[in-house]
Every structure is written in structure tokens, then in C-alpha cells.
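Presented as C-alpha cells, the chain that follows is alone, the form predicted on its own.
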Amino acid sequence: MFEEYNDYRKTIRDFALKEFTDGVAAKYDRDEEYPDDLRKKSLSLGIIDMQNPAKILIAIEELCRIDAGLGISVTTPYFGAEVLMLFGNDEQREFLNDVYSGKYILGLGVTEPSGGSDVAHIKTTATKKGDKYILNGSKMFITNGAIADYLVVLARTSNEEKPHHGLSTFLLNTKLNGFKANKLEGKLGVRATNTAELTFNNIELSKDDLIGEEGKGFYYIMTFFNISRIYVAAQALGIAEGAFDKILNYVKSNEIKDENTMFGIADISTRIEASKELTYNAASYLFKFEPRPQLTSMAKAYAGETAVYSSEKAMEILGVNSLNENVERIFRNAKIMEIWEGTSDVEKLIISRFILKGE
């Protein structure tokens, strides 16, 4: 699938092999430091093409195949851009040029301490006073939270009978008074990414900071998740392929031919192929502006589980050698694939609901 991008895929892979060496990846993982130098290098070389979603998917897969911590870090400075692109006004869309050029880092603030999956019941509020909104509340586990220049934030603007009807999205300048970010450390995996807890204390937002229509924020974020879950599936696919690369290299180098190892290779290869078909098929509908959420959720859930399965098998097959081959880092990076942008259980609920509706 997407064979017309084979040259681009090779460019991405060559970049990752050159820049994401084991030493570099281990350093950023150990120090839990955001690799801003690699972000700037990827920009200067035109590695990430935010104008072409198919290229984004391929870049994410190939970068994560070498190292997910670094790969996700250099592809998330634009996190939340689709909300502005699809629903923002002309000025907000124009602002995206500065994000794509690397002048600003963007982030998305949805998840809250009280729960990540129940978006409709968030507690952060944006109370309208005259021509301003006063933002109060908190967010948790926010990617780019402590390094973002701007954030797309979901907040409650009214109390409705159906709670998801009272949510709105805003573009928040993190330099505003009342904003605080606390970087989270000690994560299991993807430690090179920046993750933070955010607090909003009486932040004044103007009416121009509102994205789209008031009360439509829940739908904007759900639309965004239909896009971002494809990219998470690509992250997971890359991780699974990277784990499989380690297995094949180890097995071939040591001429291992026992039956259990052969079964493992067959199982992993099959799951990766199925994950790839699901991911690229779901993406083909999305990129034609005909998203099928059930396919997107299938891809995200299955690819996430495949990433975990493949990395577990890599640890088993390589044994103590997995520590020297950095397979343990791949294993740690894999687990988040079953959690963020909707847990596997949430994805399965979405799938079942669409099936029962006959879609």
C-alpha cells in the first residue's frame, strides 16, 4: 500500500538509521530529555511533511521502527494541528504555518486527572465574561505540555443535559498568566517525549481564541481522534517491526532453528502483516475524507496489541541479550500503544457499537 511513497519511506529510514543510533536513543531515554536538536534537524531536512497525511503515517512508522521515543518526539510538535486546520478560522489556519515551520510547538490538552477516556465529563471550565473566557482547571499526561508554545484545550463552556454538548475548544498561549506546567518523569516508556501536568488558574482568553463554534468541542476532538488513532496505529506498527528486526537479526546471526522460535517468528510476522493491512486500509478511507471509525479503532487496538506482543516475544527469544540489544527499551515503549488516544477496551467498545448499528 502507498507504494508511490517508497522513495520517501527510504529517505525517512535512512535519516532514522543515521540519527537514532542506540547511543543517542539510550541517552534521551535515560535523561528523559526532549530531543529538540533532532526536531530541528528533521525540519531543516524536510523529513516531516505535514501537508501530506500519507507521508506523516509513513514517517511515523519508519521513525518508530528505529526508536519510538525519538520518533514520536520529532513528529508530535504539531499535535492538535488538525483541530485548527479543520475547524479554525482563517487566522488560526494561518498560524499553523508557524507551527509547520518549527517556530512554535503545539500540544493538545484533553485528558484530565479524573479520567482520560470519559471526554464528555471533563471538569476544566471556560466561563464567559463579556468578550472573554476565564479558563480554570487541570490536565494530565499532556504530550508537549511543558515545551508547547500553544495548546489546543478542551473546556466546558456550559452545563447541558447531555454533557458532551457543553464543550468548546480554545487555542491557548502558554505564556499567559495563570498557566503552569509540571513535567512528569519516571515514565515506563517513550521517555524522550515531553509529558506534563497542566494547571489553569483564571487564565483570560479572548473570543478570538475560541476554535470553531461554542459547544462543538466534543465533536471536534472526536474527529481529531479519528485521525490521530491512525497515527498511533502507525507508531505501534513501527514498534512491532522494530522488535521483529531485532529477532531476525539475532536468530540469523546465531543460526537458531528451534521449533518454538520458528513458531514465534511466524506468529509475529502474521500479526504485523495484519496490523499493516488494517492500518493502511483505515488510512485509505480517512485520506479520502471518508473516515470509518470502526476500522480506525480496529487498526489502533490491534496494532497496539501487536506492538506489545512482538516486543514481549523479542525479550523472550533474545533472553539476556535483549538488554544489550536495547530490546527492553522497545518493550517499555510498546505498552503506551494500548493506552493513549483511547485504550484498547475503549476502541473495542467503538468497534462493537458500529457493528451493532450495522455500519
Contents of the next structure:
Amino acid sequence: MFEEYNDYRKTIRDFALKEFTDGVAAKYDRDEEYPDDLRKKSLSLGIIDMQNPAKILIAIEELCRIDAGLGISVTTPYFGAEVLMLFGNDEQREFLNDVYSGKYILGLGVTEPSGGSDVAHIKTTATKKGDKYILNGSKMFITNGAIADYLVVLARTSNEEKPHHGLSTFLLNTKLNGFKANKLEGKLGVRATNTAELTFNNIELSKDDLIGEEGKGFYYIMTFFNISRIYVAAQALGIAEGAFDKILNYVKSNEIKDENTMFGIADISTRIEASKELTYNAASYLFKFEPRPQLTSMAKAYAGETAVYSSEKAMEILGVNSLNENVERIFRNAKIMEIWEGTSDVEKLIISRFILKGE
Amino acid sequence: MFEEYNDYRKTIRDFALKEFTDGVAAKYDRDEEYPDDLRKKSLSLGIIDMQNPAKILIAIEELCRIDAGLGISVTTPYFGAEVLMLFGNDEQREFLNDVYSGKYILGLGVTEPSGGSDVAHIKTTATKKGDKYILNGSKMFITNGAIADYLVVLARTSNEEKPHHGLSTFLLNTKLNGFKANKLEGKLGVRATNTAELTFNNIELSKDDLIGEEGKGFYYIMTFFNISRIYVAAQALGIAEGAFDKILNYVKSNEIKDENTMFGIADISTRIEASKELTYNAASYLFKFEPRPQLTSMAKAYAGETAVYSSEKAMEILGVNSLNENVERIFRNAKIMEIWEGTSDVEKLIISRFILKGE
Amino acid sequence: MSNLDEENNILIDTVREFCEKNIDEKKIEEEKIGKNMNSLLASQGFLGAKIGDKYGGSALDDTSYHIILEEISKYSPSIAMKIFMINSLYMPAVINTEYESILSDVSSGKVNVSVDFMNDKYSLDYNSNVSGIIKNILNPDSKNIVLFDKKTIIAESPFKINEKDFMGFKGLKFGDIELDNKYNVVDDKNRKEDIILNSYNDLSAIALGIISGAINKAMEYSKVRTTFGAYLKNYEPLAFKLSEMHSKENILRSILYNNLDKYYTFNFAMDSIVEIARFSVNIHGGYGYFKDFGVEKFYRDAVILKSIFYGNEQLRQLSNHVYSEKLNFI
Amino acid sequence: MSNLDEENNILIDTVREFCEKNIDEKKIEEEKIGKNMNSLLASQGFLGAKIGDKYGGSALDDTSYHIILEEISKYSPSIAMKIFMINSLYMPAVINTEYESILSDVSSGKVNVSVDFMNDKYSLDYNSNVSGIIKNILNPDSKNIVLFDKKTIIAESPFKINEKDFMGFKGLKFGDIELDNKYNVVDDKNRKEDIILNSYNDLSAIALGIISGAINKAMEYSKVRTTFGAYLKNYEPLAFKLSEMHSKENILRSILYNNLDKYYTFNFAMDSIVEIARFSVNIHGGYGYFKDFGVEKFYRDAVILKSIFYGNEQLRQLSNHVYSEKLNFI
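Return the structure block for the form predicted together with its partner chain; the form predicted on its own was the one displayed.
All chains and molecules follow, beginning with the one already shown.
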């Protein structure tokens, strides 16, 4: 299913090699600045085609292979779009065109300061008042938080016995009164991406801002994560491959032949191959609408660990030569793969739950 | 490519569940005896179809999932057949029908006491004398060695500058004078399989016993290993799955729910899924005659390690309950997967060589 | 091992000499530990290593006991397990009870005793009768067996034994017992957990012996075996890994004899043992898979030791122990 | 740590108190180790911990030196690295040479010095001129720098520095130097290998501090952070893993201060450090990825420390060391 896109893959790779030069990547990393110019350039080349998930996956992999900070930055302005696509009304889906065209940057506001991966217990509320909802609360670690024009936000609309029953999703215009974004600085890696803490202070939402039905938000978000996880797997796969590229380049150009390094190459390449097959296989089920969440979680957890493993091995094999920002940046970027959109621990619980249910 | 055989898979599984009962498996394990009756039964049901490598792979996986000692025993009487199939003359290929029908048991004699995985430096000689070859030397760890009717044997026919240039393959009738097989006992696992040390004392081979061309034996054997490795991967995959079955069964029937065990289940199932995809993917290239040896080696090395990992985890998770011969037998069987047909170390050198060559 | 004194070193030499002369583990595995071996072990004072001298034991201190367990495990994990069961499990259960006088026959090798590790369920009645099945027990051919029910009890022979073949600690008999026997209470509490907790260092000593025996086999082999034209020890990935394992062996020895917190020592032992034993088998290639080379037994016994004595329950204990400690920082 | 005496414990308390009061690693990473901090470190005798008193140093024994490195690393791996570079790398290169008198200014914090770890190539001419590029050097703003060519030489400032941002040991300046400087020979041999070998225990002490700092952060966090309605420490897979890491920390401390073979200790330290630092970040979830929580620095510095000081070359040394040892068995 992915081999047919080999030409597309090459286009993406060429773009990344040309635009994500070491100097550019290092600069955005140092400055912790969102690369809006690169986003626009990628848009003008039509690199992301939201109609084709296989192409999105490939684009993410190939871009992150060159630089994950920039790669994620240019592929993330659509983050959360699937919620609107699957559950939004006509108008909201119409709105997505402006996201795809780059007019608007989108983001997803789910995680909260006290919550982490525990989505069901979020505390942000959207209290119904006439035909409005009043939004109050805060969100944490929100990608695009300080640059997004709109955010898909999860909030509590009612208190139910089962906490995840009372949640709903809204499309929030960040220009509204009461919205505040505080850009978070000092990230270990993927520093070109924008991350923010948000506060909602009596923001007035209209009922048209509700996405789908009230009370179904938890389900919408879980459905979304079952999709978006595959893209995180692709990010991780790209990072692992990028780290391995550095190793191969170093080994070849220094004519390193010792067997311990050869064993390292075998181990890393095997894990990368396994990550790739897990990711593509899970994606192929997902993209023909037969999702197997345990396969997606396996792909994400395994590829995430492989990204970290490969990048640490790059540091180890290159030794003192790794103290080069274009290598150590990869290892700093890799770490987030075990953290966002469900830590590896959460993935493991998902996997075991499905496995035990499944037989 | 493998899903179309799901019915066949079920047939095999049913056969194994019926015939490879715990009692039967334990008995052959204890007695270290080759299960010739089971071999005949499997033949009468036509379980192995040498014309269809995908079915062989599935049969090996499913049989080893129930018991590797018996599973390998009934699928190994054809061991070495591919050498004849690919490089033999018409008569030798004709002879294979008697192997497939079960009239003869075949085996492969490559490894030597001093050699291990170092095939190029074997010491057995086949010295030309008129139109005969006189075979002298010894072989070690030969599967089917003491029960085979015929063996594909690698021997040195000339001394060349590059040692692997002087090797040739022969089809040896084990009834010939000068052949001696000493069954090796005291194996850690797969004890139902037959393993022997062989000595060749002035055995007279005719030139018709030569397989293919003189001096090409090393190449034939390497080609063979590039095929047979995928079947070892399938053995290992089956063992890993079998160990995991024991874990799931234990966890479910004892209603174990603690998170540490859940993490274990996630880790094991992820590695098994990765082993499966690596194996099937490598096999699919191989079976359409586009072998990618590095993928095959990755599959074998990874699945072998996973077999050991899963079976050790079964011992750990079942704790004192694992002291049951039907569980600990799996862990004893698993170990051979990292050893035969190229230790994991050799696989790693193959992988890295291909990777460095490949780019 | 600078922390061991002259006397300790003499003991080490004595035990090694004994083992070299008397222990053929292959034979022990085939024929089980028999009468002769029992007498030999008794005459050396090994069987009753920790038993008091009024019962003919050696009343050794912990360090000496650990030296014996370590050194014997290098040759025969089975014998070490037998000594361990007597001194670390059985004796603590019976000491200060009416059963303690049996220790005389135990330390002299006249009778076997055993302890049920499994979480078997028994039925006790008012006529001091215990029934049920003991599964997978080492030393079923025992005079009596300590069982852990709500209380700590002792079941009296004769036992109806269903002997089974088993691949771990093969020098000991193994099997199931169909219980229909007399029993006596030796403690009103189930002392299993506390007895095993107290034996952590003893188990670490056995683990150290297994680790040491396996690595030494592997290192010796790596010096004499050639492949692809060079000694195995010249293949760096193998040499590095063996050297790292050898480092761990020495670390374990250091912390055991320096008496570091037993939870840490035991965790480290259990964390290393299987990987080390497994890799020692790997180093031997095909030979490692055969009993004759004397290395696969370490792998078997390593895995079995861990299966019996280390699981979630022990990790829970470690974790409780760690979280109840005053942290060394801030 | 029963192996440490009263005096050692007083030193530990002193260093901790100093760190608590004076070290704000976030600020140090942002502003680099500045004049004030240098004076403070000098006044405590840390900068010249091993330097003799004729040069104003503290002339400490190894144990005291390791205590300082460990304790400071828990707060600021950067400061520990600075102290290490002076005492373990620079001083051994210059002692007993005409340069040793500079140690006065070093121990008082007046001048920086540095050592080039990279395998950089230089050109030396007969006018005592050295040219070439020093890549990726910590403390480029130094009075002079030890270089390892065929001989051990010292290049004299002023240096043409191309400062770079760098994510490890961020309290120190970092960059490349375009060399066109005077040099002097301090030893006719390249002493890099022997100097680093001699510093194994010192590096292990820094590693121990990083490990300890990371685990303590993680354990504290696991006691206060809740998720899915329970404290993190109540999620067994996390608690077990933290407890196992805490065990390793204590093992490393035990073998370091008990003076086990330095090869073993260093291997164990390098084998554990990255996994422990990484997992300590993981425990913190999203927060772990941000500088504010003070844990990601341990991960960065752990990986960098290992990249600089532990690779095939060190494994080769370990392996040679192990294979040249008399084995403890047979």
C-alpha cells in the first residue's frame, strides 16, 4: 500500500533535504521558534494532502527523518482536523478547507495540567447558559497553542456517574475574549514546535461551536487518538531512520569496521525494520477503515522506543563526534515520542486490554 | 500472502492439538526419541506440501506453537531438499519425490566439530579417485543424522586460494560402508529431534552423487541457508506464540489483573507481532524469488530472540506454576533458536554487511 | 574480595577442593543426590551449615554459609539448593519447636526434609489430618515437609509421591504428592514470606555461584575455541559482553560479602542471572545445548531459581522497602 | 554507606548545604558558570579539590573528592564537570611541569583551563606553533588547553573561539577553536589514555550523582503526582522500575566507596546511567520534557557523559583487563 507512493516519498525527501538544512534546523532549535515560513513553503508545494492518509504518513516520516522539529512543525497545523472531518457538521467540515489551505492553523486542546494521559478526568467546563456555553479551565502542553487560530477543545458539559460520559468537543476561535495562551519554553527537543499552556476565562461559545453531539466528546477524542497515534509512529520511525542515517554516514566515511559497531548496526536496523512494518501494517488497516487499535498502539510504542534507542546509539557510536548539534538534536527530539499522545505506559495498557479481550 | 491460507492454518492447528498432547510431547521429550509415528501420521494427512513454501511456513509455525520438539521433528525429514530442488540433476530431483512421500528421510551435513558457523573452513574431504570421490571427515550436530536415509553433504573437493571455492555438495546414502552416526543425547530442548555426530571413513561416492557443479558447494549451501532461515524464523515465531498462549491462559484462568503483568503482556505481544511481520514480510519476498537476505536474517535473529524472551517471561510470570513440564519444556526448546543455522551473532554480521553494501 | 578474611579464604579453598574431588554434576543430575553424597556433605558439615552444634551442625556465620552456597553452586546448583532448603527454609520453620530435634538426622544426612513453595491449597481437619495435592515439590522423598497454610504446619511421611522428570535442580527428586497425612502446627502464622525474606542473601549466594560457574565456563571456552580463524575472545562483541558480565559477577560478590541491603543485592542477582547464564550457553554454540559441556544446567537452574523465588511479590516487597526508606537526598 | 566515616559524613552535609544554598542549575545553564560561582567554588576548596596546598588546593583524598563530585552532580552536573576537568584531567597533565604553578590561579578560580577530548588533528611547527581546529570543546574560554597529539602539549591563549550552543553540561561554555597558537610540550607521550583511565572512579562519582539526582526527582514526583485517580508510585510497573533503579544507585555507591576494581565500577555506572536518567524523565510525563522541572538535564548530561567517555575503546580496555586477570575459579 505504501510502495506506490515512492515518487511522492522522493519529492518529500528532496524538499526536506533542500529546506531543512542543518543550519536552518539548528537555528529554529536554538531559538525555539515556530518556522512559519517553512509551513508556508510546504503549503505552496502542496506537500500535505489531507485527503490521502498514506501520503500524510509518508510525508511525516520523511520530513522527520531530516529534522523532527521542523518536520512536525510543518505537518501539525492540521492537528485535530480528523475530529471535525468525522464528527463535525457541514459548516465545520467546510471550515477545514481553510485549514488545509493554510489560512488557519488548527490545534487540539485536551490535556490538562493535572491530567496527563487521564482524559476522562479533565476539569475544563463548558457550562450551558441559554444557547451558549461558557468555557472555563486550563490546558497544558498544547501543540500550536500560541499560534493556532482555532482549537478543537474538550470540556465537561455535564457531571455524569461515569466521568467520561459528560464530555463534549468544541471548535474554539482563539481570538475570543477570555482566551490566553502562554508559550512554554525550555523544551528538551522538537523546539521548533509551538507548545503552550492555555487558560479559558469565561469564554462564550455558541451552540454552533459544538462538534457533534453533547456528551460524546470522550469517544470523539479517543477515536481521534486511534488515528493520530499512527502519525506519531511515523514521526518516531522518521527520527529513528534519521539517527541511523547519521550512524551509517559516520561509519562509512570513517571506514569503521569493528564487529561491535557492526552488531550495533544490525540491532538498530532490525528494530527500525520492525518499527516500519508495525507502522505500515497498522496504518494499512486503519486507512481502509478497519482500525486495530492494539496494532496502532504497538506501532507507536515500539517505534517510539526505537527512536530513542537509535538516537542514543548514534550518540554512543559517534562518541565525541556526536557533540555536534546536528546529531545530539536528534536524540533530544526523540524523547518526546515516548511521551506525547499517550505515554508508552498508556499504550501498553491499551495493548494488553485489547489482547485479553480479543481471544 | 498468508491470509489466504487461514483454513490450512486451522487444519494444522487442529492436527497439532489432537496429536501433540501434553502427555505425548512430554514423553518424547523425556525419552529423547524421534516420533516416527507422528511423522507418518502427518504424511498420511499430507500436511507438508513442499510445492508451496507458504504452507510449509504456516505448518512449521502452527506445529511449533503446540510443541517445537514434535513440530520440528515432523517437518524436518525434508531438510536439505531445496539444495536438490535448485541445483540437482533430473534424477536427483526425481529422488525428492521419495523424500516428499516419506519413503526416505533426508538431512543436511554441513557443520563440523571444529567449525560451528564457519562453513568455508570445513575439513571433510571428498577426494577424486577415477570417477569416484572418497569421503572422509566428520560432521557435528546433524539433525536427522542417525535416522536419515540420505544426507546432503558438503565436502572439500579441492584446495583453492579462497577456501570457500573448493567445496562441493553430494547426496550421500547413509547405508554406504564407512558411514557412522553417533546419536547425541542430553540436549537441553527439542529433544524429540534426532541429532548426531557423523564420521565418514573412506566412503566411496560415485560422480552421480555430486549435486550440481564441483566447487560450487559453498554457494549452494549459502543459498539454501538463505531459504531455510525463514523456516527457523517460523519455528521461533511458533515457540514465542506457544509461550504466550501459556501466559494468556494462566492470566485469564487466574484472573490476574495487576499492571506489571499487563505491561508484560503488552511487551511480549508487541515483540511477537513484530516477529510475525518481519517473518512474513521476508518470506513474501523470498517466495516470489526476490530474496532479501538481510530481511530473512533480521526475521530469524529477531524471532529467535523473541522465542527466548517470551518463554523466559512465561517462566517468570507463571512463577512456581511454571515448574510444569509443559511450560518449562517451551523455554528449553526456545534456546536452540538463537543457535542453529547461524547463531544470532552470525545473523548480525550478515545484516550489517548487507546494510552497508546496500546504500 | 578484600572484605573476606584469612579464615574465609581457607574455607573457600576447602570447599573448592571438596567440589573438585567429589562433585560430578552430570552424574548427580542423572542419579540424583544419593546416600554417599549425603554422607560426604554431612561429614564436611555442609548439610547442617547453619544448624547449631547440639544437633551436629556447623553453626556457621552468614559469610561462611554464603561462601559454601556460592562455591558449591559453581559445581552443583542442585547440592546448593539442597543445603539451602535445609538451612534457610526448613530450619527456621522448625527451630524452637518440637521438631527441632530432627535437625540431628538432617545435618547428618540421614533424612531428607522439604518445604512447599507453591501456593497449594490443603484441607486440614480436626484429627490432625492434612489432605490435598502438593504440586511440583523438590525433595518429595522427605521425612516431613513444611507447608504454609494459614498457619505454618508440618506434614509427616509417608508420602504418596508421583515422581516427575524436571529440568531444574535435577540432582533433587521432584514430583507431586497426594497428601493424606498427619500434620502438626509449628507456628500460628504463615511464615513463608518472612522465611523467604530472611533468605534473600542466601539465594543471592546461590545465584552468584550459578553466575560465576556459567561465566567461567564461557570465558574458558572463549580462550580455546576458534571460529573464522580466531579465538572467540578476539570477537569483540562477545569479549565485551563476557567482560561486562564478569564485571557484574564481581559487583554481586562485592555487595553480597559487604552486606549491602539484601533487597538490593537480591534484585541485582535476579536481574542478572538469566541473561548471564543464557549468554554463557550462547558462547558455546551448538555445544552449549548439550549436557556434556556442563553449561546449559546453569541456564536451566537460573531460570528455575528465578521462577520460584522472584516475581511480582518480591518486586512489591522491594518497592515497599524503597518507598519506606529515608531517601539519601534532599 | 557504612563504609564512610564520620568525617566523610560531615563533608557530605557540607557539600549539600552549599549546593542547596548556592546552586540554581537552571540559572547556571542559562548564564554559564560565572565569576561569582567560580569564587564561591574556590572558597569552598572545590575547584582545587585534589590540587596540593602549595597551590591553594584542598589536597583531598579520593573518597572526599568523590563525595564532592557526587553531591555536586546531583545539583549541577556542569559544575561537577568543571571540577573534574581541572582535577582529573588538567592537573595530572601539568603536574611536575613548568605549568604546574598555574594551578594556583586555577584553584582560586581566576582562570579557566581545558582539555581536548576529541581526536582532533593538529599541525605543529618548529616555531612552537600549533594550528588546526579544535572541535566541540568545553571551556574554550581558557587560559590554556591540554592537547593530545603524539605528545601531550599545551596550547596558550588567546584562542579564536567560535562559541556554539550545546545541550550537555550547559553551564560550561562550548565551541570550536581555530588554533594558531603557541604551544609547549608537557610530556613526550600522549597521555590521554592513561589520564582517562586514572579518572574512571571520578567519572563514576559524577555518574552516581547524575543517577541519584534523576532518581530522587522521579521518586519525589511519583509520591505527589496523581493520574487515573492514584499516585504514580501506586502503579506497580513504575514503582518497580524506580525501585530497581534505586537499588542500582545504591549498588553503584557501595562499590565506588568500597573501592571495587575501577573498571567494573565504571562499566556499571555507564551501563546504568542513561536508562535511569531516561526513565526519570518518562516518569514526569510531559513535564519531564521541560527544563523547569529540572530532570531533563540529567538525561542530556548522562548521554553526553557516556558519549565522551565510554565507547568501544573503553570496552576494549575492560576486556583486556578482564582477560588478563586470574579468574577467581578453577
